[in-house]
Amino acid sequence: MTDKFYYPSDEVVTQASIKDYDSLYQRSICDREGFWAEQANELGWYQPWTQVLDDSKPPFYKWFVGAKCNIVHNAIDRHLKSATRNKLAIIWESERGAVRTFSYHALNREVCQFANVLKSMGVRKGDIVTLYMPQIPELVFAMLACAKIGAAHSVVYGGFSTEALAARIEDANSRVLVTADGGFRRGKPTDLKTIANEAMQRSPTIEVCICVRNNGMDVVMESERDFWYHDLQALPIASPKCDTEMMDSEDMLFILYTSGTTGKPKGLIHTHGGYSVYTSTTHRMAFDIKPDDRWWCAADPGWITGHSYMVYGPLINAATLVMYEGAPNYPYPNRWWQMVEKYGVNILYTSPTAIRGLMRYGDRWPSRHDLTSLRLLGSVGEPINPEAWRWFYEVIGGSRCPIIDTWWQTETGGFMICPLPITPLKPGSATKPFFGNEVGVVDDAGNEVPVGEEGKLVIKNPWPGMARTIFKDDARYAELYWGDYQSKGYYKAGDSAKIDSDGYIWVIGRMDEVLKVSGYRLGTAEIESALVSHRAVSEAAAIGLPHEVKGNGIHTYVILTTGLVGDKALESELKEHVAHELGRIATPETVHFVDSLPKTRSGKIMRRVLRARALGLPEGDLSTLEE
């Protein structure tokens, strides 16, 4: 932890819409419901709420009870009645240099057409449509189209492979899958449709697959199940006009799966009303959004960051958003800086992994470009190390752009801890709670730990953007997130943290068996299951170890089936097997062949022991170790 403050410039403070964090924060805590009602009134509603918060059945909180709304009404429909209709909503560029742009008027047309195509395929209010696509405009159209007609979307990251996609389709019981022939990454086409075909073979619920042509690959299309989107779009069914479905504030907007400590991913449910209010408010206030801002959230819509701050938050706030399909350093390490200059990007929101990856190439690449359009920078996905923070601040931001370092989760829907542009910054700290949130660092009993001591991060109150439950598993939701401190009503974040003498919050990392790799959450159980599914492996354990670029690298330990001997060839084969089962993001750095794994007497693998051994640290209490 550092005590050095980086203070915002006079120009930043003068331009800021919020000039006093402390007084507004106090008001938001003393009158939480009044604060959120005020923010909700910034949006359009078909019918007002009768109650801001229903906390009668914790932890199953309801927000804006009785209100009728639809997130698409706020993200698109209301903008069509003003000059915003002609403003650019999306600027998309591909790795190959293709550019497509859409005004809010054009975005509405595309979303209506996609919505009508989905309706023609039998999608109805309450259905869950699985989306498995590269980062192309059609993914945004499909998300908004689902919401428009009252269906929920389940976006599966395009880097995930067969097993992960099939499991998510099965859990959501999806009848319709939307995919693409493939994408592009580092100059090479990626084949999504083949992976989708394999997943559909394992997922008998899928009756319809809509495929977007993107990279022109030859793919296998099954008659009567598979349809090219461009063929459907050319038919009369794809009318450019479609009514937006009136939804209840608490109706499901989407499911997003996140890795857990057991093998089965958790489908977190978010709703139309509270999520609309929370994402738009956090985006607008934390990044002080101006009418002419060009906003680039360099995330993938397959993750919550892409949902909240690439699609919904910016569109509700009528920003112009930038999308890029491709690698940040292809064909050269200046690709991002070239785009910032080309499109006049004002705010760049990205991950520490991406920052560290580009930092390796030095200062010369960004210094070749005019980055003075940048007003603010943002960090998301994991705690940012001070070295990367300073490089981002000094080299990319020219020591004039505050870094909005945000801590939040899939479960929270939006920022929980983050600075404002006016906040004095400490590299590596997400600073203070966002408005309406009371944050604590506690011991196992739920008592606050002393200043500077590490403890468990908790949120002490409900907030509008919170996930409502785990799909089909209320009991798991209540126990996993609220069970530890049920009597106090605290939400357990699963991260360890410290609070310093200035009240600044320092998030340290995950406390459970979830690894943060390049900002993405991967369950150790998923990785281990993938390894054990290989014929050569009888048992496996996965841990995360510090990685200079990724934050954490995946290191695995396997016990081979009797009679087999590990070698380099088998190690490579197992790495490829995990990549095939879960996606490249899950590829282990190492595969160690071992004769045994440290386990408790009840059979639980003690991953902390493996981690301590790998790092040369004390192994701690081994009293429960089976010997």
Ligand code: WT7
The other form holds:
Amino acid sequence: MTDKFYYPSDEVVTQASIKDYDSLYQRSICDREGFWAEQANELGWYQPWTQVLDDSKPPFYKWFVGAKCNIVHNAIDRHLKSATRNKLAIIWESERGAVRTFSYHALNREVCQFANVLKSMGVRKGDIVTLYMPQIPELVFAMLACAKIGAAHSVVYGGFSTEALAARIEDANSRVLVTADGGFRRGKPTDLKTIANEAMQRSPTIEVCICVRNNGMDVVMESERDFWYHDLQALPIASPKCDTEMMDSEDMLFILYTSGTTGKPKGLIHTHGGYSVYTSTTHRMAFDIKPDDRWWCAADPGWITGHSYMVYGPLINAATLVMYEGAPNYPYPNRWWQMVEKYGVNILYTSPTAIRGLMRYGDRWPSRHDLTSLRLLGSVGEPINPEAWRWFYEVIGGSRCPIIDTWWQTETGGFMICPLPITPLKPGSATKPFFGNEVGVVDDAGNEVPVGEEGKLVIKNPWPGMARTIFKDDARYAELYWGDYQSKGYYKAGDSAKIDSDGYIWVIGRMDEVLKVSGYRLGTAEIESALVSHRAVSEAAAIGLPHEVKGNGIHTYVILTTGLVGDKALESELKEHVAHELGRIATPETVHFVDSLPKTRSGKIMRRVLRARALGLPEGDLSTLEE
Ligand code: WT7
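Here we have the form predicted alone; I need the corresponding form predicted in complex with this ligand.
Zooming out: every chain and molecule, the one shown earlier first.
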């Protein structure tokens, strides 16, 4: 914790739409429903709500009850009625330099066409369509096309592999899968269709697979099940006119899976009404969006960041989105800075791991480029270490651009703790709660811990962007997030944090068996079950240890099946196996062959003991350790 403040410049303050955080914050807390109703009135509704918040059955809160809407009505349809129609909605560039742009008008045509294709494939309101795609405009079209016709999308990150994809398809019981032949990464084609084929074999619910031709590689298409996207878009059925389905405010918009403590990923549900209000308000206020802003969220749409702040929030706010497919450092480490200069990006929103990765190459790469178009910077995914913060602030932002460090989660739908451009900053702190939210750091009984002490991060109130439940598992949702502080009605984030004497919130990290690897959330249990699915492994444990760029690296300990001996070849085979099952991001840094694992008497692996041993730290209380 540092006490040095970075104050906003006069220029930032002059430009800022909100100049007084405290008074608006007070108002938003004193009359939470009034505040959110006011924000909701910025959007278009087919029919207004009768009740802002229904809190009669906590923790199952409902927002804008009785209202009729569709997020696409606000993200596209409304813009077609004004000159915004001709504004660029998307500027997309690939690693190889291909460029595609779409105005709001063009975006609408693409979305309508694909919506009609989905309808012709029998997709109906309430169905869940799985999208497994690279970061290409068609992914955005497919998300919006689903929403438009009232189907929910379940986007599976393109870096995930067979097992992860199959499990998600199966849980969602998806009939339709949209994918692509593959993408590009570091000049090489990556393969998605082969993985999709394997996953469809493991989870046979898919009847229709629509495949985008993107990298041109040879792929296996199964007749009657698999169709090329461009073939379908060329059919008369793919008309560029399609009505937007009228939805209830609380109808499901999407399901997004995220890792938890058990091996089974949780499918979090977000809705049309509350999520529209929350993502657009947080985006507009925290990043002080101006009508002509070029906004670049350098996250993958496969994660909640991409859903809320690459696609939905920015489109509702009629921003121009910059999208980039590829590695930040390919072919050279100036790839991103070139993009900022070329497109005159005003706001760059990225992660500490990306910043650390680019910082390694030194100042000479960004210094060759004119980055003066930048007005604000943003960070998300994990606590940003002060060195990375300062580099981002000084070298990329020219000491002019406030860093909007946003704390939130898949579950929260949007920013919960973040500064405004006018907020004095402390590197590494996401600063203060967003409007409408009361944040606490508490002990097990739910009482505030003293200033400066570590405790559990809680949100003390419902908010419109909150996940409504875990798909098919209300009980788990209630228990996991709301069970610990039921009588107080607090939401438990699963993070530990501190609040300093200035009221600044410092998030320390996850308290459960969830790792943040390059900002991505992975459960140790998922990695362990991937290892155990290999015939050579009988037991496995995974832990995270500090990593210079990734934040955490994955280290694993395995007990081999009797009779087998570990060697270098098996070590690489197991790393490959995890990458194949879960995806490249889950590849372990190390595989240690061991004879036993530290366990409690009830048989639970004591990962903290493994971690302490690996770091050479005291092992702590070992009273529950089995002999
Ligand atoms: C977890 C949620 C939110 C979109 C991307 C991640 C960590 C996220 C910050 C931040 C410190 C952060 C927390 C949180 N986290 N942002 N600004 N400062 N920690 O979403 O995959 O659901 O992960 O990411 O540990 O619980 P997610």
